[in-house]
Amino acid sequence: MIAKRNNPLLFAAILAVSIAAPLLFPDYRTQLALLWLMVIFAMTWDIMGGQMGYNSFGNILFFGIGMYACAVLQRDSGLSYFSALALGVVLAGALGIVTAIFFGAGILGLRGHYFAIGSLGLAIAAGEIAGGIDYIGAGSGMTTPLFPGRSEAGGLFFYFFFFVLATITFFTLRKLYEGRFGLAINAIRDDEDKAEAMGIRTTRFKTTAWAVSAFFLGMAGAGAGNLFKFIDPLDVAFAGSTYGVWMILMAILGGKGTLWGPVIGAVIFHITQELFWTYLLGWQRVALGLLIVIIVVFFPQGILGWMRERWPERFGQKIDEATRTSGGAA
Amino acid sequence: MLSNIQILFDAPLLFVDLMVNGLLIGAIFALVAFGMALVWGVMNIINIVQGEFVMLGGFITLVVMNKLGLHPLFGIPISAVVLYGVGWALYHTVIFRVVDKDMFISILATFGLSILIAQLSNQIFGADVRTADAGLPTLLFFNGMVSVSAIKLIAFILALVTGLGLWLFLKKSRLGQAIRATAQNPRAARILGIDTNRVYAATYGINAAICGAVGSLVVMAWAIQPYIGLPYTVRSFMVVIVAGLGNLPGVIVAGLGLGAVENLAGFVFGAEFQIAFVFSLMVVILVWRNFKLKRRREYLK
């Protein structure tokens, strides 16, 4: 498939302009970084509802988890910035893991919308509660430590943490969909049944194919506390109607199921986002909204969906019906 | 909380007056469920914009009063005639397109659509917690202990009302029955000659007609804003659950003790944790439901 023809060629291109893009446009790097941000996103969601069909909206939680996790060691622990970040997003990590095993005990024996929905109610639960807790702040949210040093420095420094985690998310799951881990959550999305009789462990791969994302989203959290400089429960840790919603259209965009097109579909849904911003203040919430329908309306397949039914040949796909039909996997 | 659950046994009237507010607006839930049911059985789509159609019943009856100078009681009829073509529209714009796509296609766009209204509502209406006053008084038992406002009663009566009404209608009138027949089998109801697409759209408009008037009723006896929404939605998607597709008469009684639960819940937990309280609620629903249904599947086996 795609990922055997990407030539190194490729990916030298992309680390060139990926190491560039701040230092030629320091005035976009939170933007950039955020980028990264949604590149991973749009990954950790795939792995559930792309490649193993669990359609979850509460990914979302993970992040949550993570950044609250990281800050309330920084906060608490007395380390020095750059440690305490270290040991928080390790921290965040692990935790994510532990979340995914525990709920994905209960949750993830739901099939189909009873997933989707069971996972929704779990995110904004999440959200609800963190906002009556009042050791991380409650509804009126907690700051991050500052960076030490100047913010541009900052601003370079969150860049890099993103995209190496993102590259390190990307080669992660390539591993991963490469062998039989891949093999045998794609059975799961087209028979589930069908694979538990075949012996394939479902209810593990299930768990595990949950606690990487959410081991990644964890991570991505604590970092995305620090760059944010603040954490709100409802509108930036558990931000279910928009980071929560994003990344599952950005993978929907790309193409789900594919390891290229939940990035292309970030990249490209990251920046007409910002675009509805800049030129649509105060209604960019609506053209969004919009947007949401057209995509899943008219989209469904995605990009790299609707490439690949043009030029098969090109995916290193036969042509004849029986892979045509199923071939965009949605 | 615990201090919260002793006040409960110290004083029951209390409690008495937790479960009928409760039970009251467990009513409205039951009704918004109501139409969840019927669009999820006839057209196999969970409605996600359930919850919106409500709000904008309510806005469209504080509009009727403000603007018109009307009484709010008549933003019901004219909240259900706009929804109803609301709902049609939606339609015949956006959901006959995922009609016959898979489930979370659906979902994924009614939940699009869901924002894009609550959004624009915002956009149009503001986001302050609105509410309309009805002057009705309010009715008071036991020395004062237990308050119901007529308007809540009222409610509440209309909610039996109008479920008795859309039972009878789907029972007895010819598009009732055309919606059952598409209900059961679009294909054969085609081939019958019946215009599935016709029952659909109606089927989605009667839904949103219902939310409408559900909507003119919670503004009235408690408050609006853009954001209400979603929690309706997942109120009446866990009616339906409970209640089993296709049971009507058990989502009454799921509504209502839906409402009674919360009702109490927000009193013992604090009004901070009762939306995380119905999610929860939904999640470990879902869950026991699955784990009954798992245990009947190796019954089988």
The other form holds:
Amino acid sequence: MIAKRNNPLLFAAILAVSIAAPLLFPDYRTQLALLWLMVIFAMTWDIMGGQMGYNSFGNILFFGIGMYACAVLQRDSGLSYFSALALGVVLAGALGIVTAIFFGAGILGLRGHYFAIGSLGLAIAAGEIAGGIDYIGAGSGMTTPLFPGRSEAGGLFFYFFFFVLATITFFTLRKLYEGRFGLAINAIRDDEDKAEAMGIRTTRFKTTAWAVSAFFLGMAGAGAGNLFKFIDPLDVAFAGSTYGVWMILMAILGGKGTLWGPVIGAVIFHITQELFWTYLLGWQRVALGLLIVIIVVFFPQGILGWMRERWPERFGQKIDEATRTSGGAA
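Next up, the form predicted on its own in place of the form predicted together with its partner chain?
Coming up is the bare chain, nothing alongside it.
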């Protein structure tokens, strides 16, 4: 049995650094906000791809729906900026859940690469459909309401927006993974047929897992639309070739199927990507492609898995040894 650590010093350190970062580096608030957005991407994808074994290429669908839903509500409701944003975030999360349940009823009956391709088709179709609807700007995109204040204040506001959302996502998932929900989706990942034979209602858990992912991605999309100030249907809202792929890579890089792995992967990936864009202008996409190859070839279990193999005692696995030798648990 692997021990589960609750290290208050670790959380306190992360909290202190997170609060200080936008104040110490005011010129990088947008990049820091995007870092938390990447963390949300990786964690929400890992619910399906890592914890449940359903590799979704279409999770960007919920991000785009949330982005448009919040922006349209802000534009048409007549409410003040913050009232409309708050209502739009709730609406975006709710629409994500409804969409996941609606499409999940059909597509979650597929398995393996059939599900992956089906989910990819959903994301691509959503981008094309959004590009043909004049009400949301069609292919020309749409602008979102401007933050009522100085741009510096807006950057700080959305930094903490994504930081709080990522924190809520993390602790919600930790709670879910420690309970029956986590055991059920892990059983589906290990052997879905046996899980069904054991009485686990797999369809219900698969749909719930996708809905949880959609809920947080929808809210992230609502905030991202305001952060970017402009929504393009293919390059921003339903950007499957960038955000859609990155959320998978970040989870794999850190260690999919773990709680901390996607967080670690997102932080490393985002920092690396920003360095590429800063110092390798013109070659950044080549470098990013090489990074993807390195991730897949050398870190199939992710950085967290690689570290666990080499320093198991630092991850509580020394308790396994104690259990074997003494029959007890620390």
